[in-house]
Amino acid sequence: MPIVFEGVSYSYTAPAKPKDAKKPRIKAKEASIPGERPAWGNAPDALWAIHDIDFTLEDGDFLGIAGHTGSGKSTLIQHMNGLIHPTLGRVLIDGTDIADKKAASRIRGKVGLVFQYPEHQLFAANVYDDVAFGPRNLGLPPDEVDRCVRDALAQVSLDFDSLRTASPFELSGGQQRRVAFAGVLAMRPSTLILDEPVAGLDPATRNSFLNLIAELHRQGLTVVLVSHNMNDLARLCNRVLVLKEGQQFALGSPQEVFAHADELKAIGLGVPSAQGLANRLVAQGVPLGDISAALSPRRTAANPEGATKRLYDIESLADELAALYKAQPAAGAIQPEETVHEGQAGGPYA
């Protein structure tokens, strides 16, 4: 079930959805500002908050979404179920444009949306009918009803017979997100969008998570994770799209991408950590191999751009700097042609 973004902008101060789709009341000429780009923001004297966005979240992928605080990430994911619609531009899922109410509505529990610190939304007096709401919202009956409670609470390895009729509010902090996803995946979607979904959360938890949003992944869910953590997307996503000022800075494969740390430092992003040690260490002359053609890039017809042929990350990178050491001959080693005779000057018993 793809979901197409087709030159779509979004505007907090001018009308989202016009009453005649084929004649916008916003003309694409109309919306532009003298200058190099249109207005941003969602300040009143601003247009855009997002600006023509153009990509497609394939069945199967793990897209990251990283950018700047105010780059527009939450308002690009309320558009992937029909929350808002675009002021200009559409978003087509499966085919079909859902700026159409009954359309959106048939696809609403395929596409499930996990805001930031989602236990926030838990409301139900106990923890079945939390997870329950939204199957009994799509019309389904009471046995499929529970069959869906019973396999999402698997799913985040909640217990259903000790939490079924537990208060939500009286679990620990970890045990309600898991409720919360597990409310979302109750409806069984087969997209899964999460925003920042490990806020908050101590290290054992955060990883915890990360590690369920990665299973439910190899599972058959296609993930749509917006983060702040570069590792967190360079660890777990097959494409990653940044954002800046509500256009589409760059796309492409976490290789692609973290290859040119300049330009995300100059917008404000960093690298995964271990790909910054890597471009410091090269700078400072370690023979690293591929990643020394991002930083004085080597342009070939197979490699246009000079990019990194791999990205690095914690034990690879530990990896090559072993064998780089192991290669070196050790300091004051004593070379063949340079033999020392016990008690000459200098032998080990001088």
Given for the second form:
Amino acid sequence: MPIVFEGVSYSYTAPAKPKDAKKPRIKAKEASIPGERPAWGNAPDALWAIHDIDFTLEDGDFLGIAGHTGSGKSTLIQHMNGLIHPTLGRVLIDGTDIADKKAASRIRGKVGLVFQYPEHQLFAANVYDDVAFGPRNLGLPPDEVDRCVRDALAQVSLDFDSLRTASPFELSGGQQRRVAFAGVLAMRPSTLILDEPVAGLDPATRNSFLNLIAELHRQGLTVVLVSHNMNDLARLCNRVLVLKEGQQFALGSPQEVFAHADELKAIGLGVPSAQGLANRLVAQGVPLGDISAALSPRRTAANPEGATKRLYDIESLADELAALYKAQPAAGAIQPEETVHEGQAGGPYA
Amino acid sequence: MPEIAIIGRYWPGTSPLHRMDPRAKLLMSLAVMAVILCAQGFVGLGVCAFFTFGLFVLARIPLKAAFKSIAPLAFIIVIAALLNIFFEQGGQTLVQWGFLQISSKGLYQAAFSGLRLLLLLLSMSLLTLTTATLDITDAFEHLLAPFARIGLPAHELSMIMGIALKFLPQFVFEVQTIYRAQISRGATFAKSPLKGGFQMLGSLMVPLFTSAFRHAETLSAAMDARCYHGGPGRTRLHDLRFGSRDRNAVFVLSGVLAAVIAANLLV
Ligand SMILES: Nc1ncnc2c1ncn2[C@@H]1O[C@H](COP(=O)(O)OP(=O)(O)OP(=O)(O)O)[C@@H](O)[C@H]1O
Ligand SMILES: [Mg+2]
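Moving on from the form predicted alone, kindly provide the form predicted in complex with the partner chain as a structure.
Expanding to the full complex; the earlier chain stays at the top.
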């Protein structure tokens, strides 16, 4: 069930109504006049919250979305299950435009959206009813609903029997979030979209949440993860989309995207810490990446940017440094390189 | 933040109108409304309209934004006009349709009261468009201060009003998010209010109330932490001061009042 974004722009000041989504209220011409009104931001007359987004979410993808505060991440993901409709452009799921209200409600069971701080949306008198809210809305028979709730609670490792009658408001924050999460999983979506799912959790709960998400992906769910944490994105995702002021800034594999530490830094984002260290080492002339030619010059034709060729995590970086250390001629240290030249931005950078 | 302020969300600016003393502005806007109510004919209203639009130009607020700010209240104008059309009788009968009839006087009255309401709303929205909520509540507190002597809790009242106004957009924003979250879980708010309707409503209202309590707790903790105790002896960062701008405003408004009265008498 690929989700295709075709030139999607969204404006909070002139949102398209579901029924007339086909005819945008802002004409493309007006939209492109520069200088008339601030193109992005939250001034009263700013135009775009997101602008000209173009990509496809394939089945089985694990897409990470990063971007500075207010860059439009939350706005973007709400397009994926038809909560909001593009002011310009369209979103296709399975080839059908979801601007239509019926199409949008049909896909809601398949695309599960977990909002930021989902525990703030709990409402029912007990955990069971809250988790069952989604499946019941889908019109499933009671025994099916029951199975969905049991499975969902098991998935988030909550005990069904002890919690089913508990009030969600008596639980701890982490448990509340699990319940809210189960409420979305209970609808058995095939695509799961998570808006900063681990914000404000303690390290242990955080890790178990991320592991759960990775596990769901392994089981075949398509996952979209909005996060400010580059380490998580690098570790989990197979593709990363970076937004800047509502526009697509970079899209590619974590390796491609995080190779450009400087550009990311310029828009207030970092790179995964191990990769950041690797990049600095390379800039200092440490020949990471090609141990065979350990002491050859770094700036080869194949690698004009001086960035590392692969994405390092802590283990692989440590391994490689160890190998490098062993391969080192006994006599001397690694020679520092002459001045580092900045490469041109290219590759995934728009 | 969504655009919800019932009448005119603050439009940041540095015009003379923005910089007027909020107390003066609050009183003036009451006075402007009084002047508009004084007008008894289209000429008088014309003077008021000219004046009101002049103020918008002075405040550098686009007319489109002005009309947008009163759009949620437009139904009042429509209802008032319709009532006048059908219930105000006299003069020539233009249309007769069963027991309904439209007379020329009704039409005249409808246009007149519609226009007057429009001007009233516009001038009211001008206050909130050019004044930050905090300033409005400050002004409110100052103007109520004389009544504190007879036991009116002026400071508390304005603090409550200020907090309520401040949080209104926040709550609208949160309702929106909660609404979308429940829609994502297949909720349908449009149909069958009886069958499961209460649960749907609950799925909106319960999270809203819990968030209200959460905000109240954090806010009171934050105010405590800043040693807030309200009441007397509290100084402020920006003291309100009347200036020449405010005096000029009184002159201009008196001029307009004179013009309206003249229009009433002469036409
Ligand atoms: N309901 C709304 N009404 C008007 N403008 C909005 C609304 N929600 C967001 N915006 C504006 O749209 C832009 C994108 O907001 P969005 O919430 O998508 O950012 P984000 O990337 O999710 O930020 P964060 O990292 O803080 O969650 C911002 O400029 C924001 O001010
Ligand atoms: Mg967000």
